[in-house]
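Single chain ahead, by itself, as structure tokens, in the form predicted on its own.
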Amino acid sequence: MKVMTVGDVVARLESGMTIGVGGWGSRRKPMALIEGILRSDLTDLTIVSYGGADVGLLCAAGKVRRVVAPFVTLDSIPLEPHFRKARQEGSIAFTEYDEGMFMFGLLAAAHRLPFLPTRAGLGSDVMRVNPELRTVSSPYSDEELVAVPALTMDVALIHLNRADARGNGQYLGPDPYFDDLYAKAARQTFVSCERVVDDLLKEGPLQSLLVSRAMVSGVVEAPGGAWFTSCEPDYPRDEDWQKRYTTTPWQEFIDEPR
């Protein structure tokens, strides 16, 4: 059985780690686990994310050395303010990929490959702002392709609607948000969920079983654990609180009771 607490998960993390955070923008982010990191003394982290408030919170708290992302947004609020401030002040490094390139980086890591080729990024400024990227020639034609390096992570943190005590995870909303790729790409994966149940097939169809227990090191039952981001169909994004997050001075916001 793999049931843990948020504190147990944070105790397994170390400063300097590369941590992948599942979800997308302001949707189904593992916010309970992110808040656990905020309360810790962890620092110098590299965060790999289709970014949202997870990235902004960690940047504002001084936990981040580098962000690897295709975007950092709150969806209904286009620009994540704390990430933007960190970038403008130069307090973090940023590796920015096209969304498709980012997916290929996850796929490469999930399949234990050093890179995967793609056309995404060709002819764009992605190559200019990432001078370390290389191209490869197809062995079957003369075509040049971008060689996207694997986004290998020490740990992945994801939030799902349901899980069982063995580590199988289930999504019930409209989109898996690549959480399965994060779980496969990381050396360890920790899943928070709205509820730990005995029989996942009573909750949803077979196709909703997203993450296998073979990929999961621990499960945290965290009702409301994605709030203030959405976790459909359990609850929508809390737009009022998200707006408050973007307009309240950082220390005042972080000190407010949740």
Second form
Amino acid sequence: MKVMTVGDVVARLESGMTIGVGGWGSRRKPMALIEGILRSDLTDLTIVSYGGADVGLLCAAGKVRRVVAPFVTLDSIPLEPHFRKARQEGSIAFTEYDEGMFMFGLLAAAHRLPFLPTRAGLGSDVMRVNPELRTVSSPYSDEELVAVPALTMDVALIHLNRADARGNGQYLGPDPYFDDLYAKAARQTFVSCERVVDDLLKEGPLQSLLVSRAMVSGVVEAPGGAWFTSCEPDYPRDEDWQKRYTTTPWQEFIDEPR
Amino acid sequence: MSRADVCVIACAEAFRGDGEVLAAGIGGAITVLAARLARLTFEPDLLTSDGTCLLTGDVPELGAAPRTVEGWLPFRDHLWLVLHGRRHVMLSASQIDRHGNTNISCIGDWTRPKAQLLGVRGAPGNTLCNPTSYWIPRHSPRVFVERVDMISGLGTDRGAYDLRRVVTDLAVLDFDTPDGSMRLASVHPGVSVDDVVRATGFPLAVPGDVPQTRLPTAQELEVLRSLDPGGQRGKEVAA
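Taking the form predicted on its own as the starting point, write out the structure of the form predicted together with its partner chain.
Now the complete complex, all chains and molecules, led by this one.
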């Protein structure tokens, strides 16, 4: 059986791992799983994310060695305070990509390619601050393109609206974000969900089946597991709590009962 | 008629002639109103969104749900559309230089910034692949700088696809000069050329005769009131 607890998932993680986190900004982040990492001994993690509070929380708790992201934002609150602090104190390394480059990195990893070419990034300082990035000449024209390396990861953590006990995952909101790509890009994927159900097609249409069990190592039933980020249509973002997160001193916030 | 009304019209004018492309206003009331007003008046073929992933069939007022939806544009397709190019985006910038290179990533040395901002987001790809305009609500020497700290959006000297115009609370600027540097195109009513020059931290190309930014028509003002009955646009512009 793939159904497990947050603790079971955290026990499968190791310090130093590269962990991809699904969702986008402050939307459908696997917050229950992130909370599990916060309360573990894990450290030295590389976090790959269209970043939001997941990145901020892990930075504040000292779990992060490197962040790979095109942005870190809370959407309704543009700047993420804990990510900012970590960057300004120099306590984390940062690999900063354009949003489209980042998607191509996910696509490359999902297709088990070493890289994918794109124009996005050329001419910008993304090339300056990531000196390891290479360009590639088109074999069909004289165009030079960025060779975005595959964003391979040890583990992906995603939160979906529904899943079944075998690990098939379903989204019911307006946007799948990139959660299927994370699942395909990682060696192991753990899905938390609002509810584990027997028959996903009673919950939503065929097109809402986003992640196949062939890509999933474990399923956690975690109602409210994306809170305080949004998980449409089950619940919107908890703006009051998000505000509290950005204004409360870290130690006070993390000690607070949820 | 307020300064904010003039700014919305100046932003809407950026979309004139665009036809059947997505008019993407990034953040805030002014850019969203500009795209919607352009679609409701002189550029009816534009596509506009609800701010998330719905392409709306009608053009609702700010914050209201559309009556009809004509398309679905989740983030993955939005990122595809950026690379495809049938999109005109109106971005913002924390810093902009005389060739229109912009920064939204961080202030100071990137390796350990004085102030971490958003990150480059989609600015590199947007500016390389799409017509791009900017809305900058506070025209000041802190924003209009000699050199930006982290080039996120590309200027005319670094391969920008098509930088159309920069609208601020004081003026409209474009890049219609032989070397693609920034030029003062018009000043808003009540603003002098000197005001703009003083608020700009680099030498600006100033033509001998600088026109005034055009005023909204009576019909445009009516459309604006219906799209923004609560006057959210006023909160984005000081004057």
